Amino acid sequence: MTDLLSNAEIERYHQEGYVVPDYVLPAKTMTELDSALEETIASNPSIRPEHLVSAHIDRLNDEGVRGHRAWLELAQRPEILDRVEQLIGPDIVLWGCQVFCKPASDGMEVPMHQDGHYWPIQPLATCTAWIAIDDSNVDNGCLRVIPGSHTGQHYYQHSKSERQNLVLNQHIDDPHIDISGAVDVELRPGRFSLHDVYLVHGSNPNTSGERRAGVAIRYMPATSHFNRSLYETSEGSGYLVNFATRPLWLLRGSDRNNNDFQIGH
């Protein structure tokens, strides 16, 4: 196993709801990546660059997104799954990945949310790596998210925005969240942040002259049912979304909940 999270890390993790690792992939993982950043968007013109979702299917996916092996390989590398395991245990699904480039200039909005309001996962449990592939700071609209909004398993109350500059449509609407507390993860190209699936987060647009690009990929534990039918494919969350035939890999351990590693392979 690589080198793994601090006890203190761990403990962040579990009381602010994400923590980012001291640890930077290489050089020669980067330049792969951002090569395969650029594939990804000139196979898929006429999709926003960050509504690249299940990116890691290297076929035309069931969401109508062309993917490239390279996400899936990134998902698979140890030193994202050694610290992964020490948060969700030693049986790991990856279930989705999902590139959001935001443009210089134009980089859309994400509003501040929580990500299980529209996952088919029972009972809810995953965590989120979010890496780097650009420079990802407050100029060019980094990651944000509220510490400790995961505590309690809590869900808020979302309302739907028929704003068309969003990512995503889903936004809290809920006086029992102060969203003004948000705090920046700013990251280097290489360096990634993990969060919980209860986390308050979101991202601010991107006015400025550089990129902002990153993968999120969703890792579940396995004792946890992927319900395909717990949600109709459709674009309610602002772009095409099919659990119903999206692919699952077990990366670690044994299925504990049976849950179906055979539909879209």
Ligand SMILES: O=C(O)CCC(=O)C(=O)O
The other form holds:
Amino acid sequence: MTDLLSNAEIERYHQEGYVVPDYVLPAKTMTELDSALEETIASNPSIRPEHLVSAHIDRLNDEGVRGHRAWLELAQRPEILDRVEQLIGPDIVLWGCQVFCKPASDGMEVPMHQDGHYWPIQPLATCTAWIAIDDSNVDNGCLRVIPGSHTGQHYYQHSKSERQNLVLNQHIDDPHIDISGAVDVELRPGRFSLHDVYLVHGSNPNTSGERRAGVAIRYMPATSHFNRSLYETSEGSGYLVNFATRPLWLLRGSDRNNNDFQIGH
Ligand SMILES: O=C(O)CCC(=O)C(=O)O
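One more: the block was the form predicted alone; return the form predicted in complex with this ligand.
All chains and molecules follow, beginning with the one already shown.
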């Protein structure tokens, strides 16, 4: 085990909805992930690199993306899982992964939003590890969060946007949330943040000359059920997701809520 989250960091995650562990993945891993990113982008020439859904499925997946094994291997790394376990418990299911690569100059905005509107997880619970492949900073559109917005597991009002240059077509539109209070989560390559499913977050467009790539890996506690019949497929976020055949991986512990680990494999 590497140095884990301190009690103060665990408490911060529960109070603020996110935490940035004091850990950086090895340089060799980052070189491999950089190559995996180039390969993933090259094998999906017609897909915007912000929309590489289920990139961890190492084939042409049912969401139209050709994935790469490197993302699945990353999702299984103990340095990440040890810390996720501290936050969601010992029974961990990998259910999603999305590469969000914002090219230099025209990288798309991710409007401020809460995850989970269209996620078929009951009870809704997920910890996302957002791993920086590139330096992720204010200039190139790093992740931004509203600390504490996850409190009470409340869903705030969202509105649909017709703008084309957005990664998601939903944005938070609720007088209770002041997005001017957003905090920038700047990360060096190899560092990662962990955030709760109810946390309001997003990111600005990348108008800089530097690419900003990161990968979001979604883990749920195996005490929740991935209910495929709730939303089989959805374009609710503005792009296709297919939960009916999305494979699940039990990465740690035991299944506690009748999840299906055969489908999609
Ligand atoms: O990569 C980004 O800028 C946004 C990521 C995001 O919305 C997420 O991880 O849920």
